[in-house]
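This document starts with one chain, in the form predicted on its own, laid out as structure tokens.
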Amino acid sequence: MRSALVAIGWCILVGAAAAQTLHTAASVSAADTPEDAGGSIDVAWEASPDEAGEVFEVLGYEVWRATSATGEYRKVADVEPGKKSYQITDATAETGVDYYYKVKVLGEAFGEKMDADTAPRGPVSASPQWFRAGRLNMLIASIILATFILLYISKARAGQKLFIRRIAGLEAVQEAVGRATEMGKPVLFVPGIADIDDIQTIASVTILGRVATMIAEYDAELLVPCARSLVMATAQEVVKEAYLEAGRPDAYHRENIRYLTDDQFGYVAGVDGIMLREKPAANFYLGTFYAESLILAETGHSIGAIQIAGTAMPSQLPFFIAACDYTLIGEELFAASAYLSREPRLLGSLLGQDWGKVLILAFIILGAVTAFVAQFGVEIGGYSINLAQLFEVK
């Protein structure tokens, strides 16, 4: 008896759940997803009521997708229920193509499963915005920046004396060829082992062609080893430029301008044998170094050779600075080519950015104690100030 009565109970709850039907999600959007470079899709929806209904589990939800109202549709996403309202995003659109979406909702009543299907939500597509207002700092940072850039290169063409503080590794220059000059020895340019496409190297052959026209006025003699080839062949037409605008074209001779190998301690064997047997006067080291770095500059060293050394790499300036006569640190490096040459636009642009960073700095200083007023309150003269409760709306 009592059996049969648990039997009835049960059918009559599978059929009260039978005659009910699985809840779909509310309120389904779709649209673009904003301040994007275009290729996504925000689907958004509120939870089946069902989740807190008694009759129906909710097992999760699917979001479908099709490029028309009654077209085929294909799943793009399984999302975990749990929570009051949802947000995917379909990163897997294509830009400017209409898509519709669906969101289903995955149920189960007494061990039956069932799912019930929004109405297409559509059609919507993905586009590129051309400015994305999150980033609004760096576009007010990028306007002060140029702005100084201008000025100053505006000053420098009016031929007005711009300040640059000394940098001691490069009023060195004149003081190391000179000395070359003077022993009658060579002076050895490295240009560091990474190719033309690494900026240090783009800098360091900006300086060589500096370096070069002085050599070429001082009528000394120029070796440049190379660890890659077309470090090799730019290195050779910039000092050829550099002897022609010195007026000593016959001086240039493009066999020192040599590619020893690509390998690291190969290229560093071949240099250290360059220094042994040619007994340079002075030594550069300008552009990316490892761990060859305390190599060369000791080499250096124990021929007694003045060394000028500049690097970006962080891990190998304690081994210049130690080794070395003068070191250029860091921006020291990319600044040379303008402290050298004393070109209105480069000069220009180098104080520019100076001073542009300058104020950027202030602003972040500013923002932060601003931050932190409004955070914590601050006490003046027994007055005390706190930005969250003074624009508290009330």
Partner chain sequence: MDGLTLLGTWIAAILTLCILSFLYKDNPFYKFAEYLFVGISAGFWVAYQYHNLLVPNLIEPLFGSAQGKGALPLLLTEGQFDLRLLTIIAGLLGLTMLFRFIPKLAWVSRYGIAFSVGLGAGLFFVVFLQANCLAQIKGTIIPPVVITDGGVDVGSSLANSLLIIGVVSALIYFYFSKEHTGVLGGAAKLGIWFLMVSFGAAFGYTVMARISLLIGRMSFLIDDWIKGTLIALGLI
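Rigid core here is just the name for the largest C-alpha set that superposes within 1.5 Å across the two forms. Please read all numbers here as calculations on a predicted model, not as lab measurements. Positions refer to the first chain, counted from 1. What changes on going to the form predicted in complex with its partner chain:
After superposing the rigid core, the C-alpha of L106 moves by 2 Å or more between the two forms.
Taking the rigid core as fixed, one finds a CA shift for R166 smaller than 2 Å between the two forms. Relative to the superposed core, L223 shifts its CA atom by less than 2 Å between the two forms.
Given the form predicted on its own, corresponding form predicted in complex with its partner chain:
Partners and other molecules omitted; one chain follows.
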């Protein structure tokens, strides 16, 4: 009797559930992802009312896609329930192809699984945009920096005398080359292990030009082992130019600027071998370095060479500082070419960047004040006064 009553109760409940249908997701929309390079579509919807109901348990959502409203749909995403609204980005869309999307709600009531589809939304296609508004701050920063740089370059070209403070590591370049000349030993220049598209390698090769001019004038020998063939080709051009500038084209030896290997530790083994056999009197390590920095600097130290290093790799600077006589820290590497050449274009660029730094300092100090005040809920026109948001790049 009791089990019959339970069965009847179940039948009533299941019947009640069947009488109600699972609600579909509300306000489904599909649109091209804004400010991107194409290839993606955003699909958004609001939670099914059944998420808050008592009859159905919503198990999740599925997003389906087809190239025509009545075509064959393919699942592109599974979404867990538990939110008021949802958004997914379909990054598998092809640019320029029309798509239709459906959102399927998966539910369960009294052990019965069911689902409910929305009507197809579309057509919608992915397209690329030219401008990314979330990076407007980058554009403004670039324009400000470029303005400072161009302004100072024009000042330098107009003959205005521009001042650069003394950089100890660069004062020592002449001393190092002079020492090598006196001892009749070569100068070793290591341009790092990155390729020529790396900004530190570009800075290194620019410095190599200045150092090579000095070496040509002093009539010392220059050795440049390279880890990248393009760096070798660039270094050969730069050094050849430097020797011509110094009026010593005959002293230029192309074979002294040689390629060893792209392999990091193969390169280190090769450079260490050169150091031990050629015994250079001065070693320059300028550019991008990784784990090889200490091995090179320690070997150079063991042969008693005067060593000048420079890199913008924070993790390698400690090793150079420990094992070299002089180290150019971070931006000093980029300032070096201007410092050594005193060429108006490079000097103007360096001093223009200094004004960029002044602006950054002002923003940091002002920003710290606004961040402090923002803690008290101070707003202007409904917006927080915290300046940090201005520097967020999306």
